[in-house]
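Next up: a single chain in structure tokens, the form predicted on its own.
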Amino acid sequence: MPIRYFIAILAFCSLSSAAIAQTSLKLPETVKVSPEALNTEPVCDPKIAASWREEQVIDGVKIQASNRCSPDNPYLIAAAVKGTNNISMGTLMETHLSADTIIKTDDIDGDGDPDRIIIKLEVMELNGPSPDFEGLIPTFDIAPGIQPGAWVFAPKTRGMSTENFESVRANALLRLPSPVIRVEQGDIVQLVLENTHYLPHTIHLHGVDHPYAHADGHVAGGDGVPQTSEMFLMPGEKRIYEFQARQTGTMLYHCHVQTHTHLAMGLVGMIIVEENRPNNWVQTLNVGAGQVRHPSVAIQEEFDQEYDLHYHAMDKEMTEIIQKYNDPRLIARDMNRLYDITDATEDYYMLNGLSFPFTLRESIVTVEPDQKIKLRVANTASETLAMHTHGHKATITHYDGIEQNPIAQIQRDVYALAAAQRLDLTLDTTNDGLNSYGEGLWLFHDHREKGITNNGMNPGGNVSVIAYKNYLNELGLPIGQGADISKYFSEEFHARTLPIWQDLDEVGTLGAAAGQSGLDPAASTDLYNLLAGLLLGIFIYLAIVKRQMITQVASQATSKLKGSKGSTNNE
């Protein structure tokens, strides 16, 4: 009798997994995501104009031409050149820079070029939240949709944090990643940092030739570092930072406050001091780095360009602390206290504070044959770098700003850098099968895997092209022979919505197909009724296998309840 139970169960598990399978074989339907569906932003900044891609001369400054889709402001460049003091209000009035913001005095050394520098800068917060209505401001897309809050200095600015009164978009110069700094060689330069956030930090000089405590012995010293050199440089106040530079090279500047925050919230640029030169007007700063449009001297003696390169990752948890409150109170208990670093993951992979796509836009690498390109390079990311150059074997000629033997320079196609090292690269585009390969487009990219994603999705992350001149179409835009690249300019696809290959052929194969999010709905359905009448049939068969014995027990059960009662009556 039980055995006859159970050969009956298992038959009505075999049909209903029999049902199950005749109904996975019923594929659904393929469904599109329309074009017109898409958040779908334009491949070039359209506030940008495209008469700043052109070579000029502005307030006597000649700028090189920019063949990439969103150049730097021309104006602004002018004005890092000449200095705030020594332009026109015209000049000054299309840069948002404050009329002190970059002081150019004294030719010291009678060469024709100031030797004292001024350089003020603000600390600034993007994508931060605000209590005045829901939404985040002033905003600094890395990718389209994709605004994690940072800190970054940023030059002392004239007016309004956004665009305008009618916008939350940050101004151009607040923005991922902090300035490059550039100087010349035995400047006086001074460094005045005004604290307008709601968090102590500092500056700290790093590999930049500097002293210890300031000459005329402030109780502030001159290394940034609150525990050994100066107390936290509070809100509302304001220290400077002096030095004289005996020393050439590529070196950084950072917070030093909390650095395992402070710095990875994106409180830290590059800094870099060139080579004395007579009339030596260098770009004093260089906004969101990239291309250098009017070079030094030096560099001009040597290369036909100079690109800065700067590499930095963010932690999606981290970046989120300061989206949650208007209390700094609660920002500081939770990055302070609560944020674990040995615990976190580095979501965020920034070429010059963007995400592909929008590396496209700003950070290009553009040449032509026979071209020798100087590159420096700096990575701020926690973990280590591997830059990687297809169509080229750059040279290295330093290492943390200081020069290699000749002997010793080697070429690589794949470049380590470690947190906080930065190389130095010649790059020459000379077709003899080892500097280069010829013309096309070469990407140049982090071969640590994770590095070309945003967020996890892949293609993004620091990934930029090599793009010789014949492959850049009117707009300085590549001229790809392979994948549409529009679709990435989409906030869909960074949010995971788009099924990017669904137009790979005309029946969509590898498209989404209707209802799938893990499994297929009426899959799951027909699963959870065979668990549940498995479920029912083992129960079934127990209560028949065990009849006699649930029998005896309900009777023992039921005659103590009577002489229970009886009891009771009883008394």
Contents of the next structure:
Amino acid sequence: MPIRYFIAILAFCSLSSAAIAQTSLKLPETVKVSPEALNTEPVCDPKIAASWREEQVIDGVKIQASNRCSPDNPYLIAAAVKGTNNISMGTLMETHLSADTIIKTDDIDGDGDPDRIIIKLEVMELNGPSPDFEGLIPTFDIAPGIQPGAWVFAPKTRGMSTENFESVRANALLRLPSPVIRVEQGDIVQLVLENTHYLPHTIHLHGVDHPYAHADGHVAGGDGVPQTSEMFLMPGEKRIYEFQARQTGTMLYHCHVQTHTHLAMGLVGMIIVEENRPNNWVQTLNVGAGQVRHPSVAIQEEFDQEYDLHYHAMDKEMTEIIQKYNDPRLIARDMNRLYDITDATEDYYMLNGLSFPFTLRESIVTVEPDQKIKLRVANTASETLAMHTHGHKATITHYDGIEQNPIAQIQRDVYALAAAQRLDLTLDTTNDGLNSYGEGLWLFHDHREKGITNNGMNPGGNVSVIAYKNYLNELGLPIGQGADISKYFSEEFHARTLPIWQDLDEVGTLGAAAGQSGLDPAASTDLYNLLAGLLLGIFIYLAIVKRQMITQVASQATSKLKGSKGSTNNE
Amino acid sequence: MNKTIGIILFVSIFAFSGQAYTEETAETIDHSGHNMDHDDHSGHNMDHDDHSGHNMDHSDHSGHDHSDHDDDHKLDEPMDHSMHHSEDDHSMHHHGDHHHHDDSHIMDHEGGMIMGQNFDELPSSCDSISEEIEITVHAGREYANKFPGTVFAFDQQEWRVKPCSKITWHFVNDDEVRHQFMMHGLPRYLYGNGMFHLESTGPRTISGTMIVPASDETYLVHCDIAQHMEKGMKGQLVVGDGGEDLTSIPGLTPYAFPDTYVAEDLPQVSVNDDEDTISEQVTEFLNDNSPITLLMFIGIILGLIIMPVISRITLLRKKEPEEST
Ligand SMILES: [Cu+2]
Ligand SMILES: [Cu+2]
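Can you switch from the form predicted on its own and show the form predicted together with its partner chain instead?
First the chain shown before, then all remaining chains and molecules of the complex.
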């Protein structure tokens, strides 16, 4: 081989090694995700009629204005106040309620409101599996694209589980949390549980005055505990829980079958016993909790507004059990025997069944200056909640439905609620630097920082806002001074594929880095090694091909050496 | 092999549904005149059904439910009156008005529903009604008993009818919770969203009439309450020779996405002491104390096979040098 080839190869190698060194100096570019690449839903659900936000009267029921993106369906409120037996068919058809869901009759004490109340609840599974396709049905997103398997008590429903026959989304009544139930002190209430689910369930009335057994000996329902007071309510069966509450307050109801999972799966709701007043038609159900658009007479005497705030949390792994199998036996196996709650951590933190950013649609507390607002807060997560209000110090008036001695009532900006605990707060929007620092958009959220995440990613969780009216647009959306919130309504953000800081400045200083365009140090070392190997290989090849020449040269050299040696020896 | 099984299955299904069909036509006599739809006060009739349902409950259940049902009743009563005269409801119950498909939505005082009812509008593919039949469908948890891994079911999973038949369905809910008989895929010009739907809010019967088109088709029938279809309440209506089978019908068609099952190591009843015979004691002793393990056994077998081979090879080797010398 002519020597010039060999030189050419050597030159190539040195040039390429220089090139390798050059490219490994430069860091990757910043890549920006285009908004068009995102699956974003509108911040405000466009399907909701604007008229739902207005103050109105339906079937004689006064309904307060509700300036938020997703106000409660006013027809549903009318039905909840009058009972499905006392409203027009037209009103009923605007809801998904069955005609027998709420039955109000008999003004026993003659004070102008019904005293016999029947409330029918079903048990519904959200985001459950199907043996026919890979998706979930009926779906309920707690945040865009986040669909944990859940069980809820739902008002007895009519028709399809989904919005319509083309949709897999759950109809408006099937949602987290289980609905808030309101009754009047002294009402004879029959809570009818119709178990439409494939597992057994019961109802335990937590904190509500209810008999273990009725005085006349008949057992209506019980305490909800299968180990002591009653049997499992099997699929397809119904049971009537009858009670007449003598004491008022903010209480709970929940399933007491395998409570460690059934409660956590969502079978828990608030139940409120309102003070007895004349002409007191209470809003029997507050579906989705939040603002009470038809507060009781006693609340209206003292407050401008009332809100039900239900905090809950779920373990992702638990919620996935019901999505893994279709066979109820396998679900029961995993739920009852394989799932270990002592090894579990909660991942989804919800306020009124939703996590940020959906909390902004319906769980904001909208206020005006100089108002008094009743907040009924319940914590049904398994850990203590540290609820914090920005810009306000509210007064704790009741613990677990019991009024705190007025002299001893305290003001706080962090309110601790143990598991299953309820607090009644009075939020005073007087701008005095104590009760309120003035108008604005003030966050309120869990101050355990994991509580403001969705499965560990912030922003998310149970974050919501105390929003002064001047800071809301006509859709009830907060007019923020801060960052654009629309990207939080994309599935990609919650799937963790959107670098949320890419838009903090023009160049995207904190955006996503592209992949290595040049070579990283390891790769360039590899390339050096390859080149060296190539050279070595060529040498070896040459050595073999030209072995005769080499041996000749070598033998000549040795013979020369020998010759010289011999000559010296001979000399 | 698979084919023959398939054929046997098919034939047996056919035989079954044929049998059921004759049963149902026999029932026709009992249901003559289908009162519920012709009667102006059908709502009341339905309530009567409901009462009988309640009475049945009283006898079925042990005393503790008794008073509850009584209470439930008293309270249900006033509602019937208050809702009876709401205009929509009332007019829709008049059969004389004819049920146009746009207002074929009937709801009664207790929430029972009939949607997509069609008494006399022929599908465009039909010249006339081929036959008028009545089919009774039961729904409830008990019908799932024969299908392990399900919780709710209809009493039958398949119904076969002639093209252009006029069917009156009597949907009997045997549970104390809501169930639905919902059919999909019907012609949209006759049935809103292509659906025919009966819904029963509790232990009672809801009846409705519809006419199927002429084409061979298989229609989905299910209960749309969350997880009811998924957990077994699913069937198919086969018109004529039918179309493609649907998936996941209990006992009829395979699941499209089946679960995987692994047998669990569950506790079992131990061997009874009385039957502790000597042979059992010996096997037990051997099981517990036997010096021979499976691997050891395999080793012995291996040894027995390999040894002659080795010895032969060594013999050959010995011979070779002998011969060469
Ligand atoms: Cu439960
Ligand atoms: Cu059903």
